[in-house]
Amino acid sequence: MKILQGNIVYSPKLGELVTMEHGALVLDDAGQVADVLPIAPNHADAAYIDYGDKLLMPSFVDMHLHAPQYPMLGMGMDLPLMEWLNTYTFKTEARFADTDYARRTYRRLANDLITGGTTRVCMFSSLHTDATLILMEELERAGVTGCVGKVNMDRNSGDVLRESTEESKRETLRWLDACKRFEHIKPILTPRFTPSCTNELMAWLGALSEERDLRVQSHLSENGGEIAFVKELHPDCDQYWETYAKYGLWKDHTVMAHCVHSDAREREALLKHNVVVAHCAGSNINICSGVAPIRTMLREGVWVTLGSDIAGGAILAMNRVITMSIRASKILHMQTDGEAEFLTVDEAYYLGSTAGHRYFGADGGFSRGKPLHAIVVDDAVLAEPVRKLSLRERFERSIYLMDKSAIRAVWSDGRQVV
């Protein structure tokens, strides 16, 4: 048994923040949360870890990012989506045919994620099987947990990054067979998006998902030009989401990034099928896609999480992704003369932590009976306060200002990894 002591902060549900000054987390021998207490209990056989006046908070979850785009952070930010993909993205991802390059890049990425307090991810790799396995190895080595997908794409990806339909099928099966050795990183089927996958490939992935009970991730309604292109490819579908649904890819726990232009009918389909939205505010603004109606989605009961979407998003640190989500909601608030309520810091933190942990089976902030995912934040290094701050004020300031230097420990899946 371990008992962690510190100032506990967590968000059990949207809009609710719980704070405990000098509280305690009790962990069992498997690293699972046994209790959350306002005062540390006295157990003679327990190992005590006292974090003093530091903040002890649930870690971050990044529900949408492109690992092979990590080397191109901050590039092509003035281009629209389809032009950005063809000018920068596909050429960058093509480099991951080189496994040595993949190893160097993914080791850095995994380290950046875990030292920044992101312990769970839902991530795209490239179409390269061997590089995808290297990515999964490096994430496990660093202590990151979650889902990674080998990308499937057999059309509309330029000359440098494409696989045939048969090659995509064959390599997906080879990848899935090799994934059995991973304990903390699980496979997720990843058709890049409708324009990059033929009908044959989409149908095959849908059947595979059903056969092997595999989850799915992709993109939805990000950009006006993309939506029009999807309509050309699938004139039988009234809306973008139906191009996934007709192949069995639109189902419980499917993750769809963006949903910027999802109207009432598409949002109803998200809710009905328990499809998860990965809101990527930074990317949507950088590529001028728009601002997703997150407040409307939340009011309607849609499951919303947050993603960095590197490299459309230029920020990997999830606390900055959280604050970008707040700013984006304030843009929409101003554009609608206050009709659309903006996200509070408590709400946005919930989306960037608890809502994502829920995807992996945990809920309620620090979930009893679930492995601990947490960060320890030394907010004293951030700035000199003008007065004594409340615990909630210290939390808010940390979300806006923290960087890696303030994160003194990281717990992932019940293990201290930083």
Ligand code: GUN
Contents of the next structure:
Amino acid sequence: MKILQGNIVYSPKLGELVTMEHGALVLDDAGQVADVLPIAPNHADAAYIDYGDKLLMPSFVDMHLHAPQYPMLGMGMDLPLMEWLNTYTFKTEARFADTDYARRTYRRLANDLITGGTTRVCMFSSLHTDATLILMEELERAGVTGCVGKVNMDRNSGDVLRESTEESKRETLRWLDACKRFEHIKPILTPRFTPSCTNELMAWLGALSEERDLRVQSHLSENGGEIAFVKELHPDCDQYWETYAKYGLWKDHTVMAHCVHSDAREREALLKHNVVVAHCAGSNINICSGVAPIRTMLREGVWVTLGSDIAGGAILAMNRVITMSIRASKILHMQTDGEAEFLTVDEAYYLGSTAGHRYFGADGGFSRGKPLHAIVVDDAVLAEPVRKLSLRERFERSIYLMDKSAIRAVWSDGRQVV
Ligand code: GUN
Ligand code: FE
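Mind sharing the form predicted together with the ligand? What's above is the form predicted on its own.
Now the complete complex, all chains and molecules, led by this one.
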């Protein structure tokens, strides 16, 4: 048994923040949370780890990012989505045919994720099977857990990055076989988005998802040009989401990135099928996709999480993804003369932490009986505050200001990894 002492902060529910000054987390021998207590108990056989006056809070979850876009942060940011993909993105991803390049890049990404306090991810790789396996190895080595998808894309990507329908199927099966060795990283089926996949491939992936009980991730209603293209490709579908539903890809725990332009009917379909929204505010502003109606989705009961969307988003640090989602919601708030409510810091932290942990089976912040995913934040290294702060204020300031230098320890799946 281990007992971790520190100032505990977590968000069990949307809009609820629990703070415990000098509290304690009790971990069993498997690294699972056995108890969250206001005062450390006395146990002769427990190992005590005292984090003193530091903050002990649930780690971050990045529910949407593209690993092979890590080398192109901040590039092509003035282009709209489809041009950005064709001009920059596909060319960058094509480099991951080179496994040495993949190893170097993915080791750096995995290290940057874990030292930044992101312990769970739902991630896109490229279409390359070998580079995808290297990505999974590097995440496991660093202590990052979650889901990774080999991308399927058999049309509309130009010459540089293409697989035939047959190759895509064959490589997906080879990848799934090779994934069995991973303990903390699981495969997720990843049709890039409707414009990138033939109907034959979409139908095959839908059947495979059903047959092997595999989860699915993709993109939805991100940008006007994209939505018009999808309409052209699937004139029989009234809405974008139906192009996934038609092939069995719209199901419980499917993750859809963006959903910027999802109207009431599309949101109803998200809710009804328990499809998870990965909201990527930074990316949506960078490439002028729009501002997603997150507050409306939350009011309606849609499951919303946050993603950095590297490299549409240029920032990997999830605390900054959280503050960006607050700012995006405030833009909507101001544009509607206060009618649309904005996200508070407590709410946005819930989305970037607890809502994502739920996707992997944990709930309620520090969930009893679930492996610990936590960060230890030393806010004494931040700019000196104007006065003595409450724990609630220290939490808010940390979310706005922290960088890696403030993150002094990271726990992932019950193990201390930083
Ligand atoms: N839609 C399809 N592929 C991508 C991608 O790589 N990034 C973003 N932002 N949207 C996409
Ligand atoms: Fe994306």
